[in-house]
Amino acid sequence: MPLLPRRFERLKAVLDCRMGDLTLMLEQVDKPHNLSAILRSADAVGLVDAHLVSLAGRQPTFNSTAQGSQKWVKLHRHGTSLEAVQMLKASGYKLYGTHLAADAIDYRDGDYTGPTAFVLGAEKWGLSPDTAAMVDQAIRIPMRGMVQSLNVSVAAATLLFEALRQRQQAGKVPECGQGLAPGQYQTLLFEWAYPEVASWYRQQAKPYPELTAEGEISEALPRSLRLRC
């Protein structure tokens, strides 16, 4: 079915808002519903992608509260932490870690306006010890009741949040396009508009054809292939 303009145009629409350089990375975050309602606050807010080191031999679910968001926020895989949190640093990121240490600031007290890694551990036992010294900055979420901490998807939302508030207060939130770098946008958009098509181009390593200014293929597809658009 050919992709309908009103679709083509909300896709555009939330491109133009996504934000590149915030991203979450989730330890051992591999409770469904968690990881689920987490993509779901993610995409809410603007984010491409998050980073996800699981236990070993788990894999990725998602249920209902999703919505579909594993979607439209890509969920990379790394199958340690240590290379997870290298990775975001050869890329620029900073670090904030959801963890109680001594030195750990009041979230609202981190500036976000810049590129941005929030480092989230499962519920019952929050970040490792090894991953809570990499990062470079602790934070923490002042609790008034008798728990000490939030459900773990509701943690990665008040942070999230917190980061738009900053960055609109910044005038630092895209709408035009410009927080994706050069060449993801119009990448982003084929996978989003015609994902099993993507799927076979990358499958024959090549490259993606460019869409009209509707959305439709520019080049002429194999006919099994413009059956499933």
Ligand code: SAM
The other form holds:
Amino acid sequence: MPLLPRRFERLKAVLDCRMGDLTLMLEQVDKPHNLSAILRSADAVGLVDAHLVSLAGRQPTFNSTAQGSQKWVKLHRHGTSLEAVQMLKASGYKLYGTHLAADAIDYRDGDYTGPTAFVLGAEKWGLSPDTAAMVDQAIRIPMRGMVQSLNVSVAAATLLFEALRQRQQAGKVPECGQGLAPGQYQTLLFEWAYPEVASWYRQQAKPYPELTAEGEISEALPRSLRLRC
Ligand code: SAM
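Could you give the coordinates for the form predicted together with this ligand, as opposed to the form predicted alone above?
The complete assembly is shown below, putting the previous chain first.
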């Protein structure tokens, strides 16, 4: 089935506003409802990807809370927190670790207008001491009730929307695709528009074909694949 023009326009409008320089690192946030709620907020704010370090042997799973947002925000898995932290730092992100330590600043005092990664921890035990020691800045959301902490997905949403607010105020929210790396827009557009065809091209180790202005694939596809479009 050809892609409907309205659907194609919608995909482009969402990609136009995506921000590759705002991300999350989740340490052992493996509960499906938390992971799902976090990816849903990440999609709502305009993230391209998020990073997960799972407990040994765990596979990320999602439930209906995600509303399919796992299709629109790429979840990259890392074997260890050290690996994830090193990768994010090498990519130029400033890491903001969320915990309730005495040296943590009020989250509203952080500057999230540059490349930013929020690092969040497990529901039961929070960030590991090793990861907490590796972040650039500890932040906390001030609490005024009897309970000491928020649910991790609520903390993630609070921080992401603060980053969005700051960027909007600073005029740093992309509106026409400038929040993505060169070439990334076309790649994501193809994957979003034709996920099964994209997967076939990856299996064949072939580059994605171009899309026409109407969102059609510019190359002739094998018949079996055409039927899946
Ligand atoms: N007992 C854990 C602790 O001491 O860190 C509580 C973990 S909390 C339920 C799960 C995660 O949510 C935390 O690791 C942190 O990432 C985030 N979080 C919850 N409340 C927060 C707050 N007030 N400020 C910043 N992050 C918070």
